[in-house]
Structure formats: structure tokens, C-alpha cells
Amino acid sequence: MPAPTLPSEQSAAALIAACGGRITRTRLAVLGILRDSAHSLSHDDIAAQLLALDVHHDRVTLYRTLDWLVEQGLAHRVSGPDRAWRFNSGRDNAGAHAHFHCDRCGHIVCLESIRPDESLALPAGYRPERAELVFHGTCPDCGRRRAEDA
């Protein structure tokens, strides 16, 4: 896995400032890590990448940073099979969308074209506040490995 890079300081700073947040090195780095990742990352994954970037932090700061990014819509989270949160960038105001979970490697990817709350018909009096839709199966990398092993 290549070493992560910081996002354009200006673009990340502008996103954070537009939300009224303090621009800190940790927020800039975490936002960059999430935006550069092709799949969801756990707290530990992000912490390891912060260390690779030489961004010193503690666990509480990282949790608070992730919570703030989620609250601002700059990131979103989905629960993994181990019930630990995985985080993705909140790209392009994607809103509620489905996810795909690879049961072999554990990666979770966003399926932004699939909305879990579309065509929702609930009984009278029920009002949804959020919806989650997760597909389980095998990602392309694991599918190739499975075919090679056969």
C-alpha cells in the first residue's frame, strides 16, 4: 500500500473552514487520508496512516476529529462486520447510499448510485430518520484470487 499523502492544503482547509471548523493538522491529514482511500478505513487504519505522515495525535483526538468530520458531512461512517466503525470521505454530498462489504478481505466500498431510502413505503405513522443498505459478497481482487486458486 503506498504511503498516504496530505490533500491539497488549500482545498482541505477550505472545506473545513466552510463548515466553521478550526483548521488543524490532524483534520487536514484525516480528511486527506479519507479522500485518498478507495475503501472504508477503521480508526486503527487511519491512525497508522497518520503515523506514516508523521502527524502526531492521540486516540481521543482522532475519535473527535472523525466525529466532527461526520457531523459536518465531510465523512461518513458505516459499521463493519466486527461492529467497529469504518470511515469514508463524504465525497460530493453523496448523502445516504448503499455499501458493499467483501466477506473475504473485509473492505467496504460506497455504492453512491444506490440509495437505500428510495421507494420506501412504511406503515402510517412511521418516519424514517436514516437507512442503511449493505451488500455482502466478494470484491474484484478477492474474486481474482479465488479464480487463480481454483
Second form
Number of protein chains: 2
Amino acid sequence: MPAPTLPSEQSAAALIAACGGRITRTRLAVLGILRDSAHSLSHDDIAAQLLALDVHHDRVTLYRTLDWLVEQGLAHRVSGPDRAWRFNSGRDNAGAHAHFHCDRCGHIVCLESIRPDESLALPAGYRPERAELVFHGTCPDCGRRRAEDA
Amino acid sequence: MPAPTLPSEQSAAALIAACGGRITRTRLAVLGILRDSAHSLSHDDIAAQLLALDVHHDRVTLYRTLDWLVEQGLAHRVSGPDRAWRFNSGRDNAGAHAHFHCDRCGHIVCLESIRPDESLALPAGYRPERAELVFHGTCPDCGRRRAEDA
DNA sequence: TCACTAATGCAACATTGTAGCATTTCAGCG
DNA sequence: CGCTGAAATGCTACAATGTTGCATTAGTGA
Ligand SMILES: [Mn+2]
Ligand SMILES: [Mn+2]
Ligand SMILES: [Zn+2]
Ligand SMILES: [Zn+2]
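What would you give as the form predicted in complex with a further copy of the same chain, now that the form predicted on its own is on the page?
So here's everything in the complex, that chain up top.
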């Protein structure tokens, strides 16, 4: 019998097809790259990986591919410190989880387990609909590396 | 006797001088504009106000002036949704207070009374140093305007 | 008033992203 | 399979935001 397929087990091709989109080499490669990465990737990071994989593409196509993935809920976007977006696989539900930004290596990772506290009392009149929470500090990798250096 | 002067009562000129900087028309005007505004201002907003005040200036000078004010702790920066910085008067201590971003009018305001919860338990290995908290939703002005429309 | 140097203005450049439009390629169909 | 129409791509040009280098101007203290 076919085991029930968790979303995380679905192939990139199946995920793309399920959205009613065409399966193209750029979409396949980009979604694969995002799903394989432990941290958020910038447009530039992804372009570099595509180059390494010999997946020819145009700058604009990559922007459009990323937009499409976000629209479809196959990826989500986090604003980086350098006014460039970072991308992660998976849907975010508009800021449903917090993110961690390492000031040493610059990596941004999703903290799926932490959701911003929506119940905070704001001053009168403010109607919050969602909250973005971004921690800054040192990530586990950089902490370990620092300990080894010492 | 001279009443003790609160920082908020100091003139822009005195604040600038206290930092050891020269008092120039651009610095005076920009700091004044920031201190008079109830919400964050983009580079472009400030340029428009300078124009209205007939304070001639160069684009680059304004960028440098804003950088300097932030360096000196006379202003702080918040990243907007459109990858353009917004500026507020006053020191922020690296994310010491939360901000509210109105999705209707685009205004960003400081919520001085709300500080991100630093005590949240992060996954093992993460060393947070500060947290940024940004609420999105409808601001009091837009809520009121909407109620009047109905 | 003078001299020193911080601050400015200008031109050129960098980065990140968008818009329009002709061309290619995917997916469904006979 | 080979066609065909629409979706996706590639290219060029453009826009927004910010930075760098360097010559000139103008605050400041003497
Ligand atoms: Mn995330
Ligand atoms: Mn603030
Ligand atoms: Zn790190
Ligand atoms: Zn508003």
C-alpha cells in the first residue's frame, strides 16, 4: 500500500504540480535548493547555487520564480538586514513564526517553535493583525566555532 | 535658577553640539523634522519637508546626515516594508522598543511602552542579544477614518 | 579676520528589484 | 508521437535606494 505522503516528503515536482504550475527546471531547482537549506537564502545565494548546478537562468526569471513560490505558499520571505529578501521553503502564514538572525555569519533561520505573542496590550486604537519577531545574536554554529577558537 | 533641562526640551542645536558635531542647517532642520513627527520618516519624506522649508540640500548629504544622527544616538532607524529605512528621533538601544506598521497608511510608529520579551526560550545553542518586534495592522487614525466612512 | 578641517555638493557607481515584449517551452490533445 | 495555445522565460530598459571619491564650502576656535 502507498504510505501517506507528508508534505515534507513530496517531491518538488509534485508540490509545483499541485499548485497548477508548470514544472520547469528553474522552479524544480530553486524549490529543491530552498528545501535543502538549513537557513534562509537570498536571491544572490540561490543564483550562485543555480550556477554551480549548471541551471542556466536569467536574473528576472529567478525573481519571478521566487515570487511565484511565495504566492503559492511553497516558500516564504523574510526581510534581511541589508534590504534584500531571504527565502525559505514552506508557508509562513504571515509571520506565524519567529526568526533568528546571526550577527556573526549573517544567516537567518526560522524558529518554527516560537510564535510572536499576539496578546500584548497595545496603546488604545491600535489593531494589530500580526506580529513579526526577529531575534539577533549568535547562532549555534558560530557559538561552537567561537568556543573552539578559544 | 535655570530649570533642569530634560533631553526632550533641549534644542536641536544643543543636542548636536553635545555630540561634538558642527551645527549646520541640514542637521538642524533634519533633527527638528524628526522630533516634530509623530511617526517614522523615510529619506524621501524628509527630503520633501526640507524642500518645503527651503532648506537646500543634496541627496547624499541627507543620507550622511541621517547616518550621523543615528551614530550619535540622536535618531534611530527602522527597516520599512519597501526596503527603505525609516527614521525617528531618539536613541533606540538596538531594538529596545517595539514598532507598529499600519498596513493602510504605511506609517510606522514607535511603541515605546512595549519591549520585546527577551526571556523566550530559544532552541539550544542560540544566544539572542536583542529582539525586534514589529506589529502590523491598522493604526488609530486609520481605524477612526474607517469608522467615519461607515 | 584667519586657518583648519568637518561637512557639503556633485558625478559616477552599486545593488536590488520591476516592466514590457518578443521568444521559447511545457502540457494537454488528437 | 507531433501540434498548439498559454505559461514561463530571456532580454533590455528602467526605477528606487543607497554608497564612494574627490574637489569645494563653510563652521569653529584662535
Ligand atoms: Mn520562516
Ligand atoms: Mn522606534
Ligand atoms: Zn552564525
Ligand atoms: Zn494608518
